[in-house]
Structure formats: C-alpha cells, structure tokens
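One chain follows as structure tokens, the form predicted alone.
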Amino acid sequence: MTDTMIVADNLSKVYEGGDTRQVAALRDLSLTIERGEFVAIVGPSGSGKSTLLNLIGAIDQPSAGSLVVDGAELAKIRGDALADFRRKTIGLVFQLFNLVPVLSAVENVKLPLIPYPPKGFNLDKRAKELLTQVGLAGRFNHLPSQLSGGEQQRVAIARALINRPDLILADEPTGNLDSKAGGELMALFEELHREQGVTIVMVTHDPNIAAHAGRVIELRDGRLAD
C-alpha cells in the first residue's frame, strides 16, 4: 500500500459529437491525490469535473494518458476484474440518490453486495450499523418515498460504505438538497474522513460545499486552472 491513492498522467478524454466533431472533455490532465485526502473538484459547467470522476471510478475509460487508482493501472484491468476492483475499492455517491423505490433503507444499503456476500460477513448487521452511523437508526424499514431528500442521500452514503471502500467518489452530492440538509451532509462527510481516514474526491459547483474539503482542485476547459 502506497501513500498515493490517485495518479493521473496526461489524462485526456475525447467524445465523438453527433456531427462528427470531437469534444475534448479532458486535455492532458495530470494530478496526484494522496491517500486519506478530502479533495473537492470545482469548475464551471463543461470543465470536465464529472468526466474526471467517472474515469477515476472506472465508469469510463480515458482516450489517452494513464490513471492509477490505489496502485492499479485501470487501463490494464478488464471485464470482471475491473468490476471486482470497483466493488472492493470504490464507493460512489451521486447527485440523484439512485435508490430502488420498492426496497427499504436497509435493503438499499445491502444491495451492492447481495450478489457477492463476503465470507463471514453479516450483511444485514453491517447495513444497520451504517444506517445508525449516518443518523438513520429509526429508518431501517422506511422506503425512499418515506424519507426526506437528506435522509435518502444518507442512505446512499451508507450504501457507498457497505464494501468498506478506501475511496469515496461523490458527484454533486448536495445538488438536490437545501442548504440545511447540504450542510448536515457535509458534516457527515467530514466525520467519515476524520474518523475512518477514507479518501474522498467530491465534485461540486458550490464554493461553500468545496470549502469543507482539505484541498480544492479547479478545472477549466478540461485542464487544471492556473
């Protein structure tokens, strides 16, 4: 295990436009994020923030350059091995909570590991412990429709933690929350970072939210801002 969690070297991502034009979302971007850091990625719409997060999360692949996450060069991992790496290493939190509406809070938290239950791992107990940790001890059996937006996002965070990830990626996690719920959610992220030492990389357009991070990285036109 090294002290470095993420190393991007001359990372580029180009999308093909509908009229055959190419759109460069990232352009020769290089950066390093140390293990245990809490980093906010900011920048205007179209600056490449979410593209970078998707590449780090192995949801998408770069067009050029290299990306090493937790010691693994993602370009060299394929198929089931890549899915295993993502499941074991990374927890994802999105702006849209992406909860299954017909499942309870505890069932939503358990969902990522139900097909892959680790040996000697009490999944139900772990899910309830996480919901308690994020302040939802009395909401185990509530459906998403019975929870506020802030509570739903807390369920999503508990779900992201179910696999004990070393890295949490959060894409505009407060985007659908009011300022009070957003502040409470950031306090929760700070607590997780402080007490568990998990690496957090968060995309946000809100400077007040970014201020909760230990370091802020600004992107403009797919590059690091000067």
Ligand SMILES: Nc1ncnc2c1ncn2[C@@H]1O[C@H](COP(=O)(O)OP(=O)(O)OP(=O)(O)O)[C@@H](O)[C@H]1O
Given for the second form:
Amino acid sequence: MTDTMIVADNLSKVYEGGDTRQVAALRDLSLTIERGEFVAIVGPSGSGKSTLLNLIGAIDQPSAGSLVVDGAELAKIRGDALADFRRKTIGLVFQLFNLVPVLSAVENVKLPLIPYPPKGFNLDKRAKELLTQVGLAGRFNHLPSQLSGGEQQRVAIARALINRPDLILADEPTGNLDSKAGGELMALFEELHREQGVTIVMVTHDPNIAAHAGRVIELRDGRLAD
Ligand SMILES: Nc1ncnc2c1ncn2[C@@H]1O[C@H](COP(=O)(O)OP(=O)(O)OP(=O)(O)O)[C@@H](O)[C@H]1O
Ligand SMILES: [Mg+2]
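Switch from the form predicted alone to the form predicted together with this ligand and print that structure.
Every component of the complex follows; first up is the chain already shown.
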C-alpha cells in the first residue's frame, strides 16, 4: 500500500460532441492526493470539476495523461476488472441522490452488493448499521419519497459506504440540501475521514462547505488555478 491515493499526471479530457465543437474540459492537469486526505475541488461552472471526479472514479477515460488510483494505473484495467476495482475501492455520492424510488432505505443501501454477496459479513446487518451511523435508525423501511432531502442524501452516503471504500468521491453532495443538512453531512464526512481514515474528494460550489476539507483545489478552465 502506498501513501498516495491519487496521482494524476498531465491529464487531459476532450469531449467530442457530435456536430458541436470539441470541448477541452481538462488540460494537462497534474495533482497528487495523499491517502487519508479530505480535499475539496472548487471552481466556476464548466471548469472541469465533475470531469475530473468522473476520471478518478473510472466512470470515464482521459483523452491523454495517466491516472493512478490506490496504486492501480486505471488505463491498464479493463472491463470486469474495472468494475471490480470501482466496487472495492470507491464510494460515489452524487448531487442527485440516485436512489431507487421503489426500494426502501435499507434495500437501496444493499443494492450495490446484491449481485456480489459478500462472504465476510452479513449484508443486511451492515446496511442497517450504516443507516444507524448516518442517523437513520428509525427509517430502515421508508421509501425515498417518504424521506426528507437530507435523509435521502444520508441513505446515498450509507450506500456509498456499503463496500467499505478507501476513497469517497462526492460531486456536489450538499447541492440539494439546506445549510443545516449540509452541515450535518460535513460532520459525517469529517468523522469518516478522522475515525476511519477514508480519503474524501468532494466537489462543491460552496465556500462554507469547502472549508470543512483539509485542502482546497481550485480549477479554472480545466487547469489548476494559480
Ligand atoms: N459529456 C460531455 N460532452 C461534451 N461536453 C461535455 C460533457 N461533459 C462536460 N462537458 C463540457 O466540459 C466542460 C467541463 O464540464 P464539467 O461538467 O466537468 O464542469 P463542472 O466544473 O463540473 O461544472 P458545474 O460546476 O457546472 O457542475 C464544460 O464546458 C462542459 O460543457
Ligand atoms: Mg459538475
């Protein structure tokens, strides 16, 4: 295990959009994030924040440059192995919570591992423990529509944690929350970071939210702002 969680080396991403012009979303971006860091990525709309997060999460591939995450060079991992890597290492949290509306809170949390029943622990028990940890002990069987926005986001966090990820990638996780619910989510992130050593990379527009991170990285036009 290395001390470094993410090494991006001259990363570029060009989107080729049908008959529209090419868009250079990231330009020769290099950065290093250590294991156990809590980093906020900020910058204007369109500066490449989500693009960078999607590349780190192996949801999309760079046009040029290399990316090493948790010791693995992403370009060298293919197909099923990539899905395995994502499932073992990464927990993803989005602005829109992406919960399945017809499933209860506990079923939503279990969902990522349903196709891969874990051997080392009881999935149902772990899902309930996680919901309890995020303050939803009384909400196991509620549907997303029966939960507040902040509660739904906490279900999404519990779901992101079901695989015990070493790395949490969160894109505007407080974007749909009021300041109280946003503050509670940050308290939860700080606890995960401090007590479990989870590395957190969080995109946010909000300086008050970014202030919870140990380091703030600013993007501008697909590059690090100086
Ligand atoms: N799938 C895509 N196809 C073409 N262009 C894209 C695609 N996704 C993003 N872009 C473009 O790439 C640039 C960076 O987008 P990105 O989503 O990374 O920005 P962002 O910093 O996350 O912005 P926001 O704060 O608005 O979420 C933008 O100019 C955007 O229009
Ligand atoms: Mg974005």
